[in-house]
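Listed next as structure tokens is one chain, alone, in the form predicted on its own.
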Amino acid sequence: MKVQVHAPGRINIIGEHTDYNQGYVLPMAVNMGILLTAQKRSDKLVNIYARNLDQKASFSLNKLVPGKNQNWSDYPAGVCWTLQEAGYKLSGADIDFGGDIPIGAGLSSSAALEVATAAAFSHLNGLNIPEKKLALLSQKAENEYVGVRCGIMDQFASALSIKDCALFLDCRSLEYEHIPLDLGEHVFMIIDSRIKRSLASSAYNRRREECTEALALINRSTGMQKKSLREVSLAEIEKARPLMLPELYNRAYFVIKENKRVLETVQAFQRGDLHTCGSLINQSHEGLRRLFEVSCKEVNLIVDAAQSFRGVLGARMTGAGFGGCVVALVCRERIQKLQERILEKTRVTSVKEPVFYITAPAAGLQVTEVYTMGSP
């Protein structure tokens, strides 16, 4: 049997660094993606060539040790790990993969990569695991196998998106919506900084004990047991300030107000307040960039020469920061002039020449049999 797994990037729109704390986001799939082929062998053994760095791995499902490789066969082998953990019988499967996500660039190329291999699999081997299923699996190769702490956003907007809606997803509940955007003469311009970035390596997991720290403070200053800031009220943290640190008081007021201007943002979608939706975006950068500390000078950069140019509503950087993207909604009749601008503010300053995409909410996971000579 051998199919072809189709699974796209994402961008968010807002809510960042709210996942792991059980909070709300709203991402979509966006036109790029990983494009998987596998077909299903009788041994255990797995090959898989990555077209993208014309380069080939290969392992066996009864050898897969967590953290032992540390490159980018960590992921599919990763899923294979966990859906053996869970219970899962796999044969082995020879793989080929490549995509048009830019690597590195907080498109979330990995998650992809991990809901492409899971639903392979799933599919290979007759599992009919659910997309849901899949999207958890996926985050837990990534939390355990790969030792990336990611909330489950990432795979949730590849595994579970619809064509022309925003997902929003309730990160406590996993209770999701489908939010059709409406962008009318709008669209979404995605600016690659070409700042590439590794979650593992960088101040990632840093930021996720920042928030489990201050978290610890304020049940301390109010003798309750919250589970996450998301159950913080801007109240309890004021109450805990004397107890905490700077940094960790800005990690968790921000973290408190993105998640209602996540709230806010699918209200004004909802209602097509654009301008509404723009002004959120740009609060959301500002927040990221002063108070949680995960930008760059050069997404900054972008980021400023995009909010103050006409015709467009908002940007802000997406993904975890350290580099990589930044997403503006921009009238589409302005996109030219905008990329004019852009390239003349960091032509001086910047080593790389930034990339520009247009996006429109994509559809997610797609899985198709290929039937070749002689199948049945």
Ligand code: GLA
The other form holds:
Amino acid sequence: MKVQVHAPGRINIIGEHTDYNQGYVLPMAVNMGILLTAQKRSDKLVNIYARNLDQKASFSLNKLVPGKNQNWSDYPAGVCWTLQEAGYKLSGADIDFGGDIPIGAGLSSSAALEVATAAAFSHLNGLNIPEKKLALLSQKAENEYVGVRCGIMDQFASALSIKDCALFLDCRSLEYEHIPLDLGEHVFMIIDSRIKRSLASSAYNRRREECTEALALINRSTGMQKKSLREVSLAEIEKARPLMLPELYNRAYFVIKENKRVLETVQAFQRGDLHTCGSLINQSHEGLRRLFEVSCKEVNLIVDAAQSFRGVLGARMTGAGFGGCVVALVCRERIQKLQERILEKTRVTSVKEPVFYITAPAAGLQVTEVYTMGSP
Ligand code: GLA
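Moving from the form predicted on its own to the form predicted in complex with alpha-D-galactopyranose (GLA):
Below is the entire complex, every chain and molecule, led by the chain shown above.
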């Protein structure tokens, strides 16, 4: 049996660094993704060809060890590992994948690869694993096998998005709602700064720890036993402020405000108020830059150029930060001029020329069985 799987990347419209604080997020799948074909084998061997890299990897399903290789094949291997840890019986497969998501740009190419692999193995082995579970197993692969302590947003967006909608997800209950995005004359432009911070994953893990530390201090000073920053109010963090280093206070304050902004953005989209959405997007960036401190000067330069440009309703960094992409909600007829403005600004100061994509809310995971000549 052979399957073809498409799993998209994502942008996050708003709700950054809130997923691992059990909060709200509003990502949408983009029209770039991973296309993977997989054919079942009768033994336990997995052979993978990564078309874009022109590289091959092989591993045995019987010999998977978390955190061993440290290369791209950790993502599919990690997914096989979590599926088996969850009790699923897998046969080997011959896999070929490629895609058009820029790698390491913060558009979740790794989450898309994980979700595509999980779906392929589920299908080839007749496991019928629901999408929500595929997302959770993929996240577990990244957390425990690859060693990046990401939240659930990216895998969820890749697995469960639908066309023309954003995905409003409550990361505590994992309840979600598809929010129709009627953008009218506007589109989402992605601007890839092409800046990649080599220590991004350790800086990301550090932000998670800071949120946990902030929560512990808030609980200590208020006598509460809240399980996440999602449950903390602004009044409660004010109470804990004297105990907290300004940095920790800022992290917690940002998360609480960002959760509120997600709820307000959802409501604004629902009433067709794109101007309010844009202003919330701008506020989110301001917080990420000054309070959560995950932006960088090259990204800020692009955001500033976009935000001050006529026809742009809002712009912010998207994803974990430390480089990566900016999203801007821009009037269609101003796209060309905006690109020119950003190029003009970045030419003087940045080492790299940014790359532009126009995207629309795309469908999530798609699995198709492929019939080859002579197959039963
Ligand atoms: C990365 C992680 C997500 C999320 C974002 C920040 O994309 O994979 O889980 O935490 O960063 O919002």
